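One chain comes next, on its own, written out as structure tokens in the form predicted alone.
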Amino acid sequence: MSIAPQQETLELHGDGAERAAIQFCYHRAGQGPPLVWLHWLWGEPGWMDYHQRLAERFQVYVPDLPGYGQSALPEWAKTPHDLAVLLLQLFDALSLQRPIVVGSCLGGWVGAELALLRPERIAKLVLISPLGLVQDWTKVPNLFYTDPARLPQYLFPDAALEKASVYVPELSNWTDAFINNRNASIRLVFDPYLHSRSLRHHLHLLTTPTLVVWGEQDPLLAPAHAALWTASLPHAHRVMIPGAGHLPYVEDCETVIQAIHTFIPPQERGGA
């Protein structure tokens, strides 16, 4: 069933003596509970399959983060957790009443910010490879410094996949939004580099049922991560996907699918 999604944008009053306005652009599709997807490191490269599979049973909001694609970033948002700030306003200006919220890579350690700060306003929090918590982080590729036709082994165990190039397009293919994408990450994430000195030391306050999703052949972080978020979470599921890197929804879009849909009961989910 095809799902054609609805691209809109909010212009949301900032808050402080300026009170400049903050720009947020979204895809929405799908009905049913109310599901936000938040993306990865460098931003989705549009309404993507896996999207379009769970608009069949939620409405699906894909907000571009804030410094990502047609969303602004305030001078003032330096960190994920100021992301997180920032989308609870658009949470209040969508009307968004305890959405289950799927963060990938960035997005879930923005998710995963969202849940400490205002638990009330999340049913469910799925995070997908999710950074913010790294082990040795001189030990994990730098995404920011290497050889451009490196990046695609960092993220994918076989870098030849075709679905690759979609997400790490070669150096020749970055368009000024894949560089405004990739400026904003190095803002919010290169010091300290993919991880939070505080994070896990918060953690255990984390309330939201949490399922945790891993690719077993993740290259930028090793499997050995989603034992750490589950062992800091008091609520909190794993799930390995086989064969899979740091994007698993990717290399096996149903596998990652299931796991939300079984981690979703049917009453709190539409569909079959």
The other form holds:
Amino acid sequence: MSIAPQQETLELHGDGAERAAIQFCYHRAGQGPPLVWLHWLWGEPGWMDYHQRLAERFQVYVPDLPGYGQSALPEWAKTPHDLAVLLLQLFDALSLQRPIVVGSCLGGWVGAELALLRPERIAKLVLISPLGLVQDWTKVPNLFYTDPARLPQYLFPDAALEKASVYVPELSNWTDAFINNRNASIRLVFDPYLHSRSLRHHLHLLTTPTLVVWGEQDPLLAPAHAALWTASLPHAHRVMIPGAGHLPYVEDCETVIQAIHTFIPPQERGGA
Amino acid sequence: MRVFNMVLFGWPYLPDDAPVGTPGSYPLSNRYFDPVRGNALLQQELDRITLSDELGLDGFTCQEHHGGGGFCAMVPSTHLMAAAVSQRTKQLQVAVTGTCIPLHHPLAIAEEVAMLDHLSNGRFIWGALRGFPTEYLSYNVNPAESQARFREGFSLVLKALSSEGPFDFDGQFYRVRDYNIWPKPLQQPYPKIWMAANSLDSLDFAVKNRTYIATPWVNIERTRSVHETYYRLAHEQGVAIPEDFDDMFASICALYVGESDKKARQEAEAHLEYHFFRALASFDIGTVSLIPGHMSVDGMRDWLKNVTSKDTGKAMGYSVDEGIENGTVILGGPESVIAQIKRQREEGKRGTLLAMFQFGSLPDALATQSLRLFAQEVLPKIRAI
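Would you generate the structure of this protein in the form predicted in complex with the partner chain, following the form predicted alone above?
Next comes the full complex, and the chain you just saw is listed first.
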């Protein structure tokens, strides 16, 4: 089956005071139950192999989060929680009543905020090394001030460094779009660095069936962080990906896809 | 031409193995700071400011930098320096260029500005500065908010300085109900304000807020274009330009006068090189510029272009000759220095030099000797320039 992703832009006009006028850009492909993929901190490089694999079974939406790519970030929006509020507008506009949400890194944090805001609107939640809970932020590598040559090491284990440039290009290849995505990211997660002081105290309200996926070699957020999430979400499943870093679907796409498939049985999926 | 003695307090004792100029070298470890030597530098500098007053210089100024600021600079609080100088001097204007607004509460800034105006008997000039993104990281203030916080904070400082009776303020970052500062400043409604401005955006803000302009370390062509842009924007917006705008149009430079060109170069060259290649290099501008959120993509590229050495390719890594050529250095015997200052006025439109008499590793005695020579041989002859 050949699946060609469509790139679409939606202008949401809002309804005056409470709902903002906002522009969303997203990729869409596949047939089946809707699945929304929420990208990592510096944006999705494009339509990737893991999106393609998911699109074999799901109708996959990959939006640029507000502030990233062509999606606008309103001035009042400053936190992943605010992004979740904006995403619910997109869900309404696309008539996504109860999608599966898969979020990586920043997208995982936004996914958790979505499920806390509107549990009835999320069928299942997959959190792939989500930001939001951090053991000691001063020990987490500083993604905003460092020698740019070191950035790949903060995200990928040594064995996967050759794959890093798609996500963190060499300095000479930084495009305006990449710089813009970094500018958006610092607005959202600068302080407290990559986490929230209240999220931990909210998570007991999260009742959506949840899968937590973590790379065993994550250099940014050590795998012990997976236990922070499952401690707050006693019913969540946890899958560790050997040899993988902060974006485990880069090193081991198949294992991550299998974990998602196992978590969402065939009767809940589309396709054959 | 007017001349202010600008104090940066570069650290002259960096050992050869200090990790300067490497990515992420800000902040330089303060194990390189020797308290006894640092104290001596501070006292010597204060003495030289007192001498500058006696010798008839127009003013004193300093800049706020944190953690050495990347220049190994020793002025984390410009207001404290200005307070000290106000008590040691009689005539010269006491300026700061300036205060990093978002790193302080704007009400505290307004209160201190009013106090400094009284402490100096109305000789105070305030300066507004956004500062470097590293300093925002250090104070954990989001660099992505620095522009908005600067502008809103500036409005609040002005409102606090100029409001009669309790006022309210409703901003995105600062909210005030039913407050007014006490005392009010001596100069009414408030002291003159220098704004560190260079980009089109910041010049537009300066025009709208009726401030004077102090450009950062940029070349002569850039100060001329900044001057032109300010006039154009003021004209377009129907804003009257103050009579003393040109005389207050300020630029930073390192200045050294020797008995002759040859002697000046012999005495100062190595110390200027230390300033540009050691002290300034402790601030790795390449890495600092990559801190996201502080500048727009275009703003960052434009700024880097204007501070990058044509000779060395490094940001602010000027050779001495290049520094003289681009106006960031004034060096020579009295006649050459007069000619260079004339060129700064004519080609760079500069009306006030914020001149570092001490820079890099220049020893105290040479800085004082140069200052005396400047006051004696140069100052009387540049008044009419």
